[in-house]
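In the form predicted alone, a lone chain appears below as structure tokens.
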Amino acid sequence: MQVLKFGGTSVNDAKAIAQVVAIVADQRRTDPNVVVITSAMRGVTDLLIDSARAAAAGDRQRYRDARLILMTRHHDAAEALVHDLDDLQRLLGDVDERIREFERLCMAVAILGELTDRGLAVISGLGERLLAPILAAALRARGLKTEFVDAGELIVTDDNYASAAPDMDATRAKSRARLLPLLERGAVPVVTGFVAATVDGVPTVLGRGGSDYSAGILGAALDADEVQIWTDVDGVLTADPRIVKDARPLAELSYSEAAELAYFGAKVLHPKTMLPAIDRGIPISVRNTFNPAFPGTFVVAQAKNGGTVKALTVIRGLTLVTVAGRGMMGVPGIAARTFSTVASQDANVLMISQASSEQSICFIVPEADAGHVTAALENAFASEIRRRLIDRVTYERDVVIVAVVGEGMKGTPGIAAKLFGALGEHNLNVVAVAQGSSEANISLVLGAADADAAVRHIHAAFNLGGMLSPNSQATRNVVE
């Protein structure tokens, strides 16, 4: 069995929807056994949540000229790629529906002047809803047995709308429950990505980007041989080709890998879309939706050429927080009065960096959330910085984290030389680093200005270019 997903860009309009067509239909010829999962278009979450926030500021015009774009983009793509007039008109009725259905739901924000987590997991799980049934239809018209699931049927929560949790035995139970005996009727499940719903069935998301995700779940569900992930790019680079011209597509990667890349600002997978298939052991490509012949990049649980530099990405936007003080040497509990004053800010914390003597704490913190970080902290440490114990906390703006990653790398001799030299010989200051215990990963913290000369230099140092194929788009696209 197989499992595909198909992100906004591979369904972006009508042209791009019979590529996906074409897909599914060569896969069903070497396995009859194929759910395919789908974004939304492309750009269209982004809409619906800008004109739900802007109903709620009472903004009312917003959703008004999105619901046209919507009509538009929607009815452009159904109208060209489904030919029978029946199927034709109950299809534009349905999507006429939805979208009638978002501007109710935008006009009751705007007269409540207020838009709950509840409220914008309906809006913005809309997309797919519109979408499925479009591709589905698609699909008939090719003479492939389809039927339109929304997820909402099959993936279960918890209650946290915006950011679900699924909940793995009842969402097993439902999807194979709903699935199973649609592919033994050898029909194609055209599945919703993104939503879901609780188990008294209010509606989900899943979090931006949580269509991977729903592939990973609905793939350990259903014990798929494979989950597939279509996007735009020939699978995942050794690096942005928007910084490194000779950037590259990698046969391989174990989960490790690709989840620290994921979680580091790689955006072709989504950070979380391992975590299921790391259960069941079922292996994810990733493929481009407009190269289908390229094989993509294959993770696994254990890849091949570990203990190597493999991949490097950049998170941007960042802040360094720093907390200094002779007097916290052998002071027991900093670390953790540090860290729970961060936690009562609801601040991610991205990387951390101490000194082995115990001097001082540093960590990264997205830009937004620096002030406020900052300020909690003084207040936590008021009395020690009174007493000088503690110097004023500080914060450095404006710092990326490189993100090195490559299984094993901790145990392989010469790693940190070739990466510190490779910086040191164009003059590229380091601010800290750390070094994760699954060895899979080296984060730099550097100025943002030294961004991308950094990533080139360490890309140029380990090799990591070379010819690509003549069939690759890698350098001629940008990630989803």
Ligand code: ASP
The other form holds:
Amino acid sequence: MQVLKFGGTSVNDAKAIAQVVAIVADQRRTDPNVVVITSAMRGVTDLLIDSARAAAAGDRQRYRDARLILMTRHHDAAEALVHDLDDLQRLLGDVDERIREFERLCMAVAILGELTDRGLAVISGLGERLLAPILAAALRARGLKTEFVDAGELIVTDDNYASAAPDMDATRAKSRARLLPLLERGAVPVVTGFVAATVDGVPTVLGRGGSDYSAGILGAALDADEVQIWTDVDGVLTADPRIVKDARPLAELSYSEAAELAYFGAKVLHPKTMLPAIDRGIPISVRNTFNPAFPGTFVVAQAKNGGTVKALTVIRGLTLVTVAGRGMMGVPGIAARTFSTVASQDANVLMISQASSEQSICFIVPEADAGHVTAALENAFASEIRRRLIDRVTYERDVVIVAVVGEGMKGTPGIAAKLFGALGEHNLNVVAVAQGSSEANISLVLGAADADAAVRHIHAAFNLGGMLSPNSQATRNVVE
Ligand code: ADP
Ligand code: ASP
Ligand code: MG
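I would like to compare: after the form predicted alone, may I see the structure of the form predicted in complex with this ligand?
The complete assembly is shown below, putting the previous chain first.
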């Protein structure tokens, strides 16, 4: 069984959806058991979220404008793809009903003047619920048996509405009960990505970019032979193609390499996608909808070592927080107190680096958490600061992490020297460094202004670029 997930650009309009239909039909020739998962059209989730936020702030015009855009984009796609008039009529009726639901929800948000996570989850998941029935109808128009399935019927999550975590046992039971009979009847289930529901049926979503995660979850629940992530680039590339022009698709990555890259900002895969697949050893491939002949990237348990450094990513919008002072040396528990304070603030720590002299601890948090984390630390260490054991808690805004990833770096000497050499040569200042315990990742903190140059110079120093195969396209097919 194959689980195929199509991203926003792949279902952006009738032309792209026609391409998706061709890929699904082609897959079914080799394996009749195909489950399709789809994102919303590109930009639709942003539009839904912006409208809901504007409504909460009292702006009702935004969702009225969005309504027209949603109507036009989905009607245009449906009309171009579905020729049976009864089928089209039914489909357009469903689309219009969803859009009315969107309007009613936004109106309620505007009246309340407040947008809860629960409300946001319902509204932000409407894009997938609008698109999946259109994709199902397009497959039907091509002569395939299909059925639209709302993932709220399949994926059971906790009630962390906007970034929910799945209950894999419950999900496995529900999705097998619902999808396996469809497959047995020879139908292709077309499932909404991104969305799920609590055990009581309250809608949730899996976090932004979460339809990759939906594919990982359903792939594991169904014991699929492969999860295919169809997107708009030739696979996982050595770097973000928008930064590095000669970024090259990678043939193979291990689960942990892919997870490191995704965690540190490679948008092509949601960082949690690999989790459910790892347990069952299900391979994940990343393929280009607009270049289906290209094999793309395989993410597997044991990847062939393609040299030392395989790829690099950058994550932006971060702040470096430092707790420093001579008096910290040899005082036990400072690190533990630092991180328990940070944890009490619900801040996500992306990286930690401690000077071996124990005179400072620094760590990285998202920009939005910098202020309250620093204030909480000053509060927690008030007595040490008064006694001058700790000099200060400082922060530096506008930093990035550049993560250099590759399991082949393990035990290979000279990598750090080459990295720092490449940066030093171009006067790029490294603010802090950390090496993951897996040794598959070295993370460098730099000022935001240096980020792109650092990525390009490291990419060049490790010879990661290269000629693309003649039919390969590593860039977006759709102009931004
Ligand atoms: P989809 O809508 O198909 O889920 P996304 O926009 O979420 O697609 O992810 C694909 C995009 O990720 C690419 O178009 C590319 O610009 C970006 N990207 C960033 N880093 C990488 C990388 N290392 N390899 C491939 N793509 C990357
Ligand atoms: N449509 C959702 C988003 O934009 C999920 C996804 O595209 O993966 O976040
Ligand atoms: Mg994506």
